[in-house]
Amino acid sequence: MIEKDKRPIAFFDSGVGGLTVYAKVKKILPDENYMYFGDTKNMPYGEKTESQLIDFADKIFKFFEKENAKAVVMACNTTSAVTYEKLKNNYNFKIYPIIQSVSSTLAKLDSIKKLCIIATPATINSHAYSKEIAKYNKNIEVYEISAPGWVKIVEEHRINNIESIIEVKNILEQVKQFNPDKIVLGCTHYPYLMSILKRFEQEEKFIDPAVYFAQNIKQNLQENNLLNDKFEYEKFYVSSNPENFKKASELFYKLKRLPQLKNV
């Protein structure tokens, strides 16, 4: 008889949008333990150098070293194109990075030539998702545009401003000139301006690779055996502000308590 692990399952973003992932990852897996990590302090990430995000994605899977995690989900596409590939031997848990694991799910998808990636300034000018997804099909044609401001509008729970509503229509108007069969939503906080999104493009044109992703990490962690068959406990921390955090995460996952604040 197989033991089961009862280590947690961890996810870390800038703040809430990871949440998007972590949802649908327990929501398919119950029986896990969990620990989420908002970097609320240093968002938003898309704006940060190569080395500030190598320091903060360290610091953070540090800590879940110490936490004893069996599996750290980096839920936030920024991280994922710009640390995975320099810091992914440098821990004791597997690392499941949302681009590298959704990039092959989205090379597949049928009746697919043209695809537009809206994601951050620093996902854009890593062209993580491109570069991706040629390894597996190189007959898509990709067009990336960066949103730099739509993280904010999340964090800052300001969905409903006619100033956010102008500046997702702005980026959406770019997009329709390239005329993509699908849009990816390459930044965790990005499904929660959907009722604006959908204004504007027909929602179905719009793909959250969160849904992927965590058909993936399910996957992995049964051929791995480090699956769980009861849950114990769930532990949100944030690096500031736990009660923006609480407030901003109410559309996709809410929260019983407050976060507990937490320096890495």
Given for the second form:
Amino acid sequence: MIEKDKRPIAFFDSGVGGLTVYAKVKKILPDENYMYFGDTKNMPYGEKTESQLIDFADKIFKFFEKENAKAVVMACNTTSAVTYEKLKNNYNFKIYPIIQSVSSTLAKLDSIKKLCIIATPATINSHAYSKEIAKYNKNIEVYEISAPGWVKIVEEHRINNIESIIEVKNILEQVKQFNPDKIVLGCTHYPYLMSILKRFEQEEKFIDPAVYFAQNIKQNLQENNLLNDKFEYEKFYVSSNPENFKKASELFYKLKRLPQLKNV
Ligand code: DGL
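Given the form predicted on its own above, produce the structure of the same protein in the form predicted in complex with D-glutamic acid (DGL).
Everything in the complex follows now, all chains and molecules, and the chain you saw is the first one.
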């Protein structure tokens, strides 16, 4: 019999965004142990420099190393875009970056000629999505647009405010000028905004890449014999304001108790 691997799968993001990935992975891999780190003190990542983002990610990876994680899910487009290539060989676990993991699937979607990516300023400035997609399909026209205020709308639970609705609408109006076949939510916080997004564009037009990402993670863990067969724990950590994290997360994942405050 193959020995099962009880070590946790660790997730991180600047805040509650990564829970949109976590919820999907947990659903298809219910027998795993999990850790989640929300770097709320340094949120929003999308407005940070490359060296700041490398420093944040490195500290979180080292924390996960101490916690004996078997795999780390970069449930954050911004750090996948800006830090993955620089850090990927420095640790003793598998690393799954969202953009690099989903781009081959996005590039091969049926009858897509024009794809729009909405993401944070740092992700857009890196052009990580268009570069990765071009590796698999050079015939897709990729239009990238940043939505600077959207992450804070989610973290500050302002989803139902009129100002937030206008902020979302303004970006979608620019997206519509490009007339894309599909729109990729290139930041893990954006699925929280679906109730607003679908007021201005058909829901079917939006792609949450976490759907493909979760499948991809499962398959890779399976291929590497890293799966467990019994859930024992899930642990949540944040670098500031646990109450706020619990409240902001409610739409996607109901935490049973407050996350633990942790400085890495
Ligand atoms: N949710 C992250 C992403 O996917 C980071 C957002 C932020 O903190 O700016 O890019």
